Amino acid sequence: MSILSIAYDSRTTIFSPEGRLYQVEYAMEAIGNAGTAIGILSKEGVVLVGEKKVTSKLLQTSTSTEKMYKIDDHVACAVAGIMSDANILINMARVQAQRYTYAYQEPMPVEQLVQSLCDTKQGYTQFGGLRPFGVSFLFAGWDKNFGFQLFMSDPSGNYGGWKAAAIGANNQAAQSMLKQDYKDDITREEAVQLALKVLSKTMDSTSLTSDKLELAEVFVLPSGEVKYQVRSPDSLSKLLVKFGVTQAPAEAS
């Protein structure tokens, strides 16, 4: 840390002479220590994959998802960062989505929902006595105006639409791999394969197993209904073997 930064990093509301907000940058550093999450947009849906960091083998594994969250029937998100911060924002997003549905009798447009949440995040970088939310999101959703969409947001309140994006640990390496291998006409199955391949090469663990990751998809059924689906551990194990990410377990003789 430079001598100059120490004088300007005690408040979120103070710009340094170089025009930087150090507290916001530190929040982004906190996200860099979290498990990787990857989102890929395909023509048939959006795929989200997240790395679950198992801190101790004594820890009881959660039966519910810890990286993927459903916000509304047509929107879901993947999280990287401080989970307690994420829970507050996810609850805000869920309430916002339900209020819109109640008022207008239709699902809230995906970008409008993302923007309303990012407005809240931005407020926490502008007023004294507050700290930024230490969490980044990948939002996956579908609406009648723009179809399938993938958005990424960070603690500053900035957000953007992406075809493929990565947040959390080793996100730069993951992003460069996605940039190299992503195709515009990618199918949902190919997107799942690419996401698992990138995660297996960028995560800190030596081998990728079903208990170390979560995979969720947002797609539209033939009936026109938007479906959010989280893959089960058994389904994940089969996918990992199918795509050659891990070896099939040897059968007992």
Contents of the next structure:
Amino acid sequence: MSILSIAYDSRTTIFSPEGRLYQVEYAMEAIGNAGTAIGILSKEGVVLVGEKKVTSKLLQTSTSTEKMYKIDDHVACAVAGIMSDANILINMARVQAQRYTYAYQEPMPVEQLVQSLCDTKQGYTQFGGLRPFGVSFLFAGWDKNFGFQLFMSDPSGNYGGWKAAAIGANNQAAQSMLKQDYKDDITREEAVQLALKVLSKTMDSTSLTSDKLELAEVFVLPSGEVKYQVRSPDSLSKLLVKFGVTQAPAEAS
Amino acid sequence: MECVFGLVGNGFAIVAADTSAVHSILVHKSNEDKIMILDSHKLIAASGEPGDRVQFTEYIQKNVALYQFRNGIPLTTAAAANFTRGELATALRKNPYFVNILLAGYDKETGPSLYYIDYIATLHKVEKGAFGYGSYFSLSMMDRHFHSGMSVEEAIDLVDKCIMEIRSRLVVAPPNFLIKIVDKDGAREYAWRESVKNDVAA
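If the one shown is the form predicted alone, what is the structure of the form predicted in complex with the partner chain?
After this comes the whole thing, all chains and molecules, with the earlier chain placed first.
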């Protein structure tokens, strides 16, 4: 980082001479230290998996989640970054979804929800003098226009639709692993397996147990209703054993 | 008095409106089009305060177009109807629009539909509906002759019956009517029913 950059990095709303927005980049740095989250799109649903950073036994896990949040009946998200910032944005997304349903009596299309939240995030990079939000999101949802969708968004307010994506620590390693192993006709179960496998390889800890993870899926029930389901710790433990990712990589057979 | 009515048939929805533009005792013109094409597959037949009618329906039309430009997909008829109702409701206790609307549309997934939206933001999804003094006659005729899944010919026959009834029984009956239809192929003008010919220059 040059001396010049110091002069330009404390104001969020101006460019540096090299054409960079330092505050936005610093926000992304902050997210690089957060727990990894991975999302995979399958034709039967979207899978979100997250690495929990706070794993104290004293934590009340039954009521709250750290990485996964439901925005509306048909949209959920995984978070990486500063949790308090994430809460503000999640609340905004929830309000925007309800506002849409209030006006149109229909669920808000997933991309429109992501776009409206990203428009808000962009505002913090251009005016107001406030710092950007230190959060990246993976949005998973279903709507009648485009079926299952996965979107990734970052502090700059950019977003993209993805077949598989990773945010947080080691996201580049995770992303290249996903690129290798993802196939277009992947089933939901295979997607869960792939997500857990990739997460186990990119996580710092030596062994993967269900209390270090959160797994959520967005899928459609036979009745046509969209379901968002977070796996219980027991169900998650069983899956880890089934897919053979419980042990440390060195011990894997 | 303004007469607007409509009904849903087999794979289509049809709306008819009188074409008189009236101010007190003067008829400005008798070829005023009160059925706006909202988008490719939606029609709004509106009656009420003339200024409000044009202002409000154009406002809805432009918002519906904006949605499509922004999001790459059209609004469903139900969504457009609820949005319209919401705008009337928001304005109601400040600066109400005096406009009654029959919103007819065709959606690929759900087929034809008709929505009754009155000026105080009542919304009903209906098979047949009508506004104005003419409604006393057209609703009665439709109650007698309407059945679900009518063909275009049967529906037009019923529309003509309603127009005949209005012409013969309403004291200040409008002379001319315009009929528009919406189906899988889109929204378009179907026919005029004129008893007083209008020159283009008039």
